[in-house]
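Encoded as structure tokens, the following chain is the form predicted alone, with no partner shown.
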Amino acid sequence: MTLGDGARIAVIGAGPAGSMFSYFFLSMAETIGLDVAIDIFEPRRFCHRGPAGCNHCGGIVSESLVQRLATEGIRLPDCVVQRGIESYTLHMDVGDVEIATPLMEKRIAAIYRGIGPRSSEPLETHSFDGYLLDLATQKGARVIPRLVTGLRREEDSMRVQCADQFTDSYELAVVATGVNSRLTEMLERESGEFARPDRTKTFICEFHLGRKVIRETFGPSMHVFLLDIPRLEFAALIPKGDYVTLCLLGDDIDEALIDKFFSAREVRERFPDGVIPGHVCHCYPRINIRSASPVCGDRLVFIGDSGTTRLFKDGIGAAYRTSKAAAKTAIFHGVSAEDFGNHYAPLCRRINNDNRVGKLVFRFATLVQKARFARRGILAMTAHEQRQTDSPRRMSGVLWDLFSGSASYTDVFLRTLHPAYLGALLWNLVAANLPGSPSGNGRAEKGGHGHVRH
């Protein structure tokens, strides 16, 4: 099962995974002189504001990924990046601390997967997903604005079926619909040989505050909350132009958890006059928390969230890795289940194994959320590192990579086992909880870089 001249590929979904697969596949095909055609099935228009053009994502891209994309010829223009994020501000009940970027290459960028929230004003901005899709079409991909509702294997092809009764056959079908599509549910139900990814519900909303207010209250910082709220794994406020995006990740986020989050003092204090405004746009997207099984078959491959992705973090980075690996396999090896199993599935297994470590990391974070003395120690250690210019920033680096997804969970976990890290943490746990210490008695200190505000 190899692709020859005249082969046709169906890519179902034009999010980052589908568009990048198309871009990489056509680039590689051009390099070896292979004449193939790609049809991208996508009913949405990323030039629309609100749900019609949105891909339901917090919208964070690490600088390291921006640099990797640039080496592939994918250079994000200024109109796509809503704001450069230069620091994280960590908020806990024991105080706040701002964590500056460890290195210039570890900055992050805030983007919109669509072109903006519902009712937002038309601006000279560009959707991240729309930009990637444009690159794919410039390479020669054709966009078909239809909703795919079925896939059926034939003797030597895959037949694509759409909601409007359109149908066609292809030598390879690439599923990149994400986990909020009904297609993977249908494939699980009808194939008997495929299990779709396990999912959990999240919450994302947009607040309109205006650039001036955002500059004065949030600055070029992403605000992360470590609060003792059951089932909440991660919460962040991300400034983007005139809007701030709230992203809540955890175990099936519901209205009770959201209300508890909004009632927390640490959250209310982030907004002008301590009043949380009504949001202009919100959704409850589901995210992948365990991979599909299997991630491939004869003439069929699942990429991005439809197959395997990073747990909670760096979904766009995982889309890049899986799309490029799948394209390389199809071009240079073949499109059989064995080909994908030998050359694509190992990457998915590495991501899965790293996610298992990630689950341990988040379990530890849950224990920290419940232990006030631990929060004091982490706050003191981070603040001390931020005040020093020549000492190793072990806790700061761990937190930065955990928040941004810039490093693997395995790498983060191994760094926490370093004797110097453990020794510094133990020292700060003791010092920060002694009677008379700033953290121990609640005295206030000035906020800002390297300072703790109680």
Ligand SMILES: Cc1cc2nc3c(=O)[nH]c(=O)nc-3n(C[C@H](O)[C@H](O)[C@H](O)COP(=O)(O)OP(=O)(O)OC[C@H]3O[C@@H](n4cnc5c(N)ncnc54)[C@H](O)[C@@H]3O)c2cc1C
Second form
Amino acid sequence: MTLGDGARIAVIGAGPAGSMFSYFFLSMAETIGLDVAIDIFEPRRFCHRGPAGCNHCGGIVSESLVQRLATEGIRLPDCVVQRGIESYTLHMDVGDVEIATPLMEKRIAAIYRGIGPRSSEPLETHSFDGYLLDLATQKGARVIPRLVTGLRREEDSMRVQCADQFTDSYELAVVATGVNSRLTEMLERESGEFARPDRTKTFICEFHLGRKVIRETFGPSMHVFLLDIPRLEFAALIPKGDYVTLCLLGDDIDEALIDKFFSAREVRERFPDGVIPGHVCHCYPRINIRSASPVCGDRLVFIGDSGTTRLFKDGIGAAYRTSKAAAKTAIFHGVSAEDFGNHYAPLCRRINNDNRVGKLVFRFATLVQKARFARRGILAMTAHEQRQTDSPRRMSGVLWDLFSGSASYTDVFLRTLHPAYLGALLWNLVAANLPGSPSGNGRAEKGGHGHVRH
Amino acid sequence: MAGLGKNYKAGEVIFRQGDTGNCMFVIQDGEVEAIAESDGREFRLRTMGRNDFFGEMALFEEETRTATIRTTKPTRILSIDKKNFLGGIYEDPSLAFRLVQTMSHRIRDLTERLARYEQQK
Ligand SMILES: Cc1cc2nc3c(=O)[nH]c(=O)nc-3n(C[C@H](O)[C@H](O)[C@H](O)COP(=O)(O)OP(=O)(O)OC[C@H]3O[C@@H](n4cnc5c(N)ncnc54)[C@H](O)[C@@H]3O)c2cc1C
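Can you switch from the form predicted alone and show the form predicted together with the named molecule instead?
And the full complex, kicking off with our chain again.
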């Protein structure tokens, strides 16, 4: 089951996964002289402000993805990058610490999936998803602005059906609808063999603070909170242009949890005069917490969030990896279940296995959230490392990769087993909790990179 | 605040011939020149602009930089870690495709220059 000249492919959804699949598929086809066509089905218009043009996410493009895209020749233009992030600031009840990139270089991009929050001013901004879709159309993909409502297997093709009775058949159907779509639910119900990804509810909102306030209070830093709030796995404030995005991930985020988060002193202190302003835009998107199964069939493949993604981190990076692996399989091997099973599914399995380790890492983070002495030790170790320029930054590296999603969970976990890491942690746990130590009996505050102050 | 990488002023040296290094660079905006230094004299090898990369040899060899790179105008440059790059290639060898293509163009360019030089001798 291979694709020949004249083959037609349907890509359902133009989030990062669908657009990157189309871009890489058409680039590879061009390289080997294969004449194929792609139709991308996407009803969303990325030039709309607010939820209508947005695929709801924190909007962090990880360090590793920025670097891989640059290596591929895909440069994120300034109109897409709302802010280059050069550090993370960790906020805990025992103090704050800023973790900077060794080169003081902006390696992480804060982007908008659409062109900004509801009621935002028309600025020189461009949607990240819109930019990727433009890359795909420049390679020759055609966009069909329709919602797909049905996908049926025929003898040697896949039939796509849309809400307005439009229908067509294709040699390959690529499902890239993410997890907020009805299509995977319908496929699960009708096929009886496919289980869509497990999901949980998250929360995102946008605050309008203006560039000056953001520069003074947030800087080019992403602010991450490690708080003792049950069910909250990850909370971050991400500065972008005139706005700051709040992103809460965890187990079924609800209003009670959000209220608890907003009432935390560490959060209120981030805002001018300690007052949390009203938000201009908010949503409760779902996030994939367990892969679909299976992720492929004959002439059918699930990529990005609708297939497999990384747990709570670097979802766009996972969309890049899965979309490119699926494109390579379809071009160089074929489009049967066996081809995808041999050449695409192994990547999904690797991501799933890593997510299992990720769950362990998050469980450990929950323990830290509950143990004040552990938080003190972590704060002291990180702050000390940030003050040194030539010694290994073990805790900073672990936290950086955990927050940014730049390394696999397995890599992060293995680094925490290193004797030097464990030794330094133990030492800092003891030193930071001795009576009279700087952080032993109060709240320490940051003043510059790693300078912990009372 | 927008934009990725690190800003350099015109005339700044990114690295010098003979330095050791373990990352390559991609130009986000601006222009740099590659310069060979010999007997105290400088020879401009090429100029590079947006999306071009340099310093890639350091990713494959434990050797020193073969040329000096200097900006010719205000320039923004993103560095690519060896670990991230090689990890990416391990998972997806096609990630090196563009690099191989560019290196092949550079070999072709140098071969042509060498041929011209031999003719002039
Ligand atoms: C709260 C939250 C914060 C996050 N923060 C980050 C972050 O900071 N960084 C990061 O890397 N990842 C983040 N993620 C994960 C990231 O959003 C996803 O991994 C990523 O969007 C997946 O891309 P995708 O293309 O698979 O799906 P999506 O981005 O969901 O795109 C799916 C597309 O399919 C279209 N579609 C759906 N159904 C149909 C249909 N029936 N017919 C036609 N088109 C259809 C949709 O309109 C949409 O455009 C976050 C997720 C959440 C929930």
